[in-house]
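Taking the form predicted alone, here's one chain by itself in structure tokens.
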Amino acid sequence: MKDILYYFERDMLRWIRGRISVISALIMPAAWLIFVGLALPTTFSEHYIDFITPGILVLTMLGASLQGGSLLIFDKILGFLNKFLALPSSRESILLGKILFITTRGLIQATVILVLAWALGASLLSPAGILLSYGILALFGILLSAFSTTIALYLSDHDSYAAFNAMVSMPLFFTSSALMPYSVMPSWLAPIAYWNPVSFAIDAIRSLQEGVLAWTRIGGLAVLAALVVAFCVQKFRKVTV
């Protein structure tokens, strides 16, 4: 656990020197929230506000996960990396180092967003809902983070990462549950939206509002973490740079 809190505390300093990158990271969510969530006239929810919060908080996770491959390619190309991996510590928790940090900074994210949701009329849940929605978070930014940054193992520049990045990120967001609900959407996008694992976080913080815990769907979104971690550092104990 001191090898992956190092890794750690490297990453979350230099995050926290480069401000610039803070806000740039806020300014889509908070733009959706704002634009979409206030603008856009809806048939089937008196309340859009409430009803895409959750879509707009995982967006943010989704974002912060996987703009972490970057930090990944970054120590690539600095030659970081193959230092990294000659050090007596463990190759994984190089991975479980970055899985840390990226998870941390989408919940620091998210947290802005949830209180610029509620500045803007959103519902607030209780304390025990915002926590389950912040756990729910963790489990899907561990989920995206671990598979970020594995990919970014086998990428050579940061063009190559962001062509990833904007192929992967914005069609796992809009064949989601985030805009709109199953019920009004076309019979083909459906059954895509509801095996989405980012409806799966949506739907779990969403049925929050109404008090249920949705077990199948935060079952779904753990079973596919551990899945994806365990996957992620056996590459990471084989690979060579």
The other form holds:
Amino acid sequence: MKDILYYFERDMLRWIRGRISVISALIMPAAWLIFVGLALPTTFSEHYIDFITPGILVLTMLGASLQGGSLLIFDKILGFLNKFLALPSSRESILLGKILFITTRGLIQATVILVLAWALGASLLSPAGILLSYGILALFGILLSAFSTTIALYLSDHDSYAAFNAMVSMPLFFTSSALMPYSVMPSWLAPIAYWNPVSFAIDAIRSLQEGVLAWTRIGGLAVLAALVVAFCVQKFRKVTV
Amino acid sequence: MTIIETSGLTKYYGDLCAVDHLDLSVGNEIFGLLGPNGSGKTTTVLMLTTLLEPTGGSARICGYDTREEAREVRRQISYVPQEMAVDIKLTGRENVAFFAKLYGIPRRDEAVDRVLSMMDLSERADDLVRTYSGGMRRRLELAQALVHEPKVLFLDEPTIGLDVAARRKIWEHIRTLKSRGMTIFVTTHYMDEADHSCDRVAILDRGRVIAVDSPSALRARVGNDIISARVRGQIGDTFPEGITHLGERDNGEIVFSTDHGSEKVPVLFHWLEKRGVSVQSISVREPTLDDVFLSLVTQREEGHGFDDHKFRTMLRRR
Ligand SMILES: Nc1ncnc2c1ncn2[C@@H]1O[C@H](COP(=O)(O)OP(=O)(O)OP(=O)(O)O)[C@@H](O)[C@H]1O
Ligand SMILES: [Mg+2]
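Alternative state: the form predicted in complex with its partner chain, after the form predicted alone:
Let's see the whole complex now, leading with the same chain.
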């Protein structure tokens, strides 16, 4: 178990010491919020910032998680992964360490958004609501970072990973409930959006704004995350180069 | 005492046979796996370190099977891959401490200090690795690998890309480790380095072991002296009594072996000139492992599939 923390510590140190990457990680989500949240003309909501904030939060986690898969690609290309795999410590802690780091980094970015949204006039959630939002975002981050890190295990170079990333992130985001409510979606899109895991997270956070706990959405996310992590752990245990 | 044992170890990548029925038995020694690029050295090491599933055959490290008891094998070994993988944004000490933590070493700080000083890195231990030279980074990797006191150390091309002084230093460290009882399995394509430092070497060519012995015994197989010549013209395939043609090197040198070098030089010279071959230079030197490799490979290529026994009797007949 401790090994997970050691892997986490390594990635964290490397990230923090790369200063530029920290700054960019904090500015990018802010830019999204400002451009998407304030610049888009809208007709379906009085308070678009309240509507869009959960979408941007989840989008940020999505981007952070998919981006995070490239950490493993680099470990692989540079020879680190081979060294880790030859260690007696359990191999799944490599995966779990990555999940922990990627999700933590995503939550730090999410915090920037929350603060900025509040500064821009979004209504604030109750403390319990904020805590629950973090929980939902963490679940979503775990799900996606497990997925992306395991995909990275099977890809051999950074270009193919970038291609995978683009192929997955765009459709996932645009077929979700991030940008508009189900009521204004085209009829072909609504059912797709409903079953998109990105919407699970967004809808769950939006419900919190109304003081409602969307158990089915949160539960769905939790079950999905548990299944994916269990599957990925199996893959890491058996991996050969 | 057998530390590493392989039997029929084989790896195919699709149709390509990278390692072909490897049978090795390595004791407590510095064992060198030699061979040109692409001969299957890295593939062999990856299988021995449990990172790659063999297509066929098996391997045991300290009695543990690399497939069935992989976890136990990993407790006995350390592996330093061919690429230099150290975190440049971390200090040398942080790099080593990270591995010490993953190995779960008791009294970690002491262990880290000990290996850093063993590798002569104490002074620079708290600098970022970004500022280290190539040789220092390699020694840092060794420090990482040594921190849990493995029984067997696998080094894949430990001296690649280093200058002469740094190489010598790495080999000094390897010999010191051996003298402390560690078994070292090292791959290289620098034959001269293996010649100086390995107790025994296996020569690999296109996935097959073509000879295993101590460097001096291997050198003795090709005779006392080597005559190398640069010529213009076709040398033919018969040569004077007591001179064996070993083959042609990549740099165009024609290599012969003989037991009495300086006496045979004039004989060979006249023989070649008489056949219309003009000799540009000719010299005598001691055999190296390169010559051994050349003679073994030439024989394999000449069609009669290599036969160790035939090779020995042929040399004795000379
Ligand atoms: N993942 C792979 N997929 C397909 N072929 C491979 C793979 N890895 C190695 N090979 C092939 O297997 C053969 C042996 O490769 P290997 O890396 O073991 O050689 P090597 O002796 O370590 O060479 P070098 O001195 O260049 O490191 C080569 O022909 C190589 O092209
Ligand atoms: Mg190699």
